[in-house]
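One chain is shown next in structure tokens, namely the form predicted alone.
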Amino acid sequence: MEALGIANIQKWFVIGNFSNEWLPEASFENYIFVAYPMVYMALHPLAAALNDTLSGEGSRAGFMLSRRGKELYFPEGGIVAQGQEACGSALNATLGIALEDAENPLCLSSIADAVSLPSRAVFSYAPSAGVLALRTAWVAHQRERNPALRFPVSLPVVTSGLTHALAIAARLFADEDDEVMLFEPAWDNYQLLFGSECGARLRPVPLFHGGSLNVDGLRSALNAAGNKCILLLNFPNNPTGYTPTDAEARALAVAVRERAERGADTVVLVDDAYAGLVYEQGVFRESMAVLLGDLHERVLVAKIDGASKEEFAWGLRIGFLTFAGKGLTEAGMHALEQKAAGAVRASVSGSCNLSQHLLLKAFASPEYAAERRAHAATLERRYHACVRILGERRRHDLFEVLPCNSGYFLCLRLTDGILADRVRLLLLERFGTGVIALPGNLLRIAFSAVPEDQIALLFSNIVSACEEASGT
């Protein structure tokens, strides 16, 4: 190895056919087996140190990382870290921005005058992991909104929206040919994130069985999965607007526990994009992370949430990625934070500073809580208007309404012979109405985007288009 010029590297990827006696005494988690014999590639010492921390945990977190997840690290000692060390210096020549004086960025007043925030909160870079005050505030908000979230969780890493958080989670945990279990119908971006980008195999499970959450179907899929799988949960569900009942949520957690007790590892990605928007009694109102985050040492949870829907701030592109797991120590959670921050650094460098400070400003406003409740109440009224109107206009000859109790959407499954995309195009061309056609002959209706007084017209147009498409 000295001939290869890599004698001083302490941790290795081993590529090729090998026996254990080739390996230095170190955690096996610092080695990766690929195809070409007798070739060695270095694993960065910072990545190796994080892997060692996670492999020594009471949880199984280190064993659930993907190959790329094992490679990730945050560059401590690099440009970012050295710049942070220099903060407060009388002369700071580390920053990659232009300053007007010792504190304020050199900025255009034509931009600065449009925002009532200090220029350094608008124009300066945010840390790769996010503004610390916002990360801390988000943990407090999540504990307030999820009273049963009483176990330790990591400090959230700020991402450029929830999709970015999901992409980082995919990078951390999804290897080629890993199985990703998820209920269908599902958001179509999951295929891009986990399938196209990571090469993982999506294993869809029908969301409903007999009008209820298909817990037995999920249990069967988990039983058939290999030693490691990824379970992706999205409630309220996009596109159906369904959240499990209290009993269903607990039954789902039991199915995950049963798998862990058989000695299999599960990474659970909890996509909480529409968290808190629940409109019926008896529905589970907290995040599924509450039931799963302290469930078993073989269950690791990554909670994905953000400002887009929860704070009615879609274009700010602020998401959060938080980790939890039974037996996961503070050091282990910090190691996962460092890996996630490294993924941010390697992609967008850091999330928008302005957006983060706008969200902090909202949290500090005395009107914030009341405004948020008022907007949620608006969506709830629209949901109940949909339920009432669809109940009055039952057209089993045209469509059935899939179970719905929360979120932004509901779905209609059209009768055989009435094609969803044909109805969608008729609605556009003849009724000036837009809906989404989905696989399974579904129409997704975003009642979140329709004023309450126009919902009756919306469904009248849908009925008319379905009748035309069916020839009745």
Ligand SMILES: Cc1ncc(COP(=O)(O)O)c(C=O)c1O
Contents of the next structure:
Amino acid sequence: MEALGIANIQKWFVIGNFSNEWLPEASFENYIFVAYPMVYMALHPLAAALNDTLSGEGSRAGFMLSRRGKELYFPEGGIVAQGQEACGSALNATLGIALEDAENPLCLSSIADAVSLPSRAVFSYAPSAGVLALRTAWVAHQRERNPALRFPVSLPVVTSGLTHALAIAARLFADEDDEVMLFEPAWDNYQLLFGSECGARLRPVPLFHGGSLNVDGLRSALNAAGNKCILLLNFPNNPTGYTPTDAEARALAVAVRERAERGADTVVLVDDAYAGLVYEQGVFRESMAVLLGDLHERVLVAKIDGASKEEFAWGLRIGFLTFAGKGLTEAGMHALEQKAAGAVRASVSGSCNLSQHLLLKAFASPEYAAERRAHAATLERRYHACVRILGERRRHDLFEVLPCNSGYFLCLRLTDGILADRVRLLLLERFGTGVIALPGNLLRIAFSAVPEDQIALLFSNIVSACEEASGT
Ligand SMILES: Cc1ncc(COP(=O)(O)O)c(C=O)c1O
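Having seen the form predicted alone, can you show the form predicted together with the ligand?
In what comes next, the whole complex appears, and the chain from above leads the way.
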């Protein structure tokens, strides 16, 4: 083994395990058996070192990485890192940017004049893992917004939007044929991210059973899954706008713990895109990460969140990827951050520096908190207008409203025989109204985007289009 440049058997397993076989407590012979038919591939020593840190952990994080996740590392000592070390030198000839003087980028005033931030914050590159002040501020915000987040979490790695954070999580954890459990209906991009990009198999579980969260359905799916699986949770849910009640959230966490206690590993990806937008009493108001991030050594949480919806800044393209897990030490969390930063470096190199500094500027603004509250209240009023109008409607035979209590959207399941896409097209052509038709004969209504005084008209148009499509 040493002759192959491989320091120990565990690394050899890491290099050789392309079989997707699960060998939880594999013996020396198992490793040989798995590695024997494999094509040898060099593992970068930095990746091997991160893997060593993770497999020496109390948590099972090292074993939950995908093959590509095991190969990831951040190039410490590379160009980016050497450039960072030289930051502040009187003469700095490391940077891949053009400087005017020691301080300022050689930038175009026609761009600089449009932004009231120092040119360095606008034009220079941000570190691959993100601007440190923003990463620290984001954890502080998350702890404030989730008072039960009292256990250690990693520093968030900044990504170019939540989709990018999900893509990195998929790369870190999802191997071909891995099972990804998720409630359905779900955001359609998950199929591309996990299915098309990683070859994982999506296992949808119906979101509702008898008007409540289908915890039993999820428990059965988790029971039936192999020794490693990925659970993808998204509340408030896109497209239904549903968030579990307090009791449902706790029952869901129990189902995950039961699986862990049976000796199976679960990577839980918590997509908190619409965090904080909850409009009814008794609904779980914190991230599911608070119930799962310190639950069991066999449960690893990757929390995906960001500025897009939480800060009403969709086009800034700032997301965050944060790790937590019982038994995960500071060194283990740092190893995961390094791997995620490596994935950022290999995809977009670094996220937008201007966007990161705009957010930091907003966080420091005395108006920031009140502005966020006011926007959330606007969405809440629109939600209640929908609930009121749908409650008053006469034609109950046209559609059923799926349970909804949060987020941006609600879903109507159209009665059999009234086709969602036909209604969508009628709405566009005859009523100047746009909605989304989804599989399951659903119409997704983004009440987030419709002024309160037009919500009655929106639903009146929908009812008219449904009547027309049904021939009544
Ligand atoms: C559930 C969910 N996750 C993630 C995203 C992606 O967010 P971003 O625009 O930051 O990539 C969306 C966007 O619509 C979403 O609905």
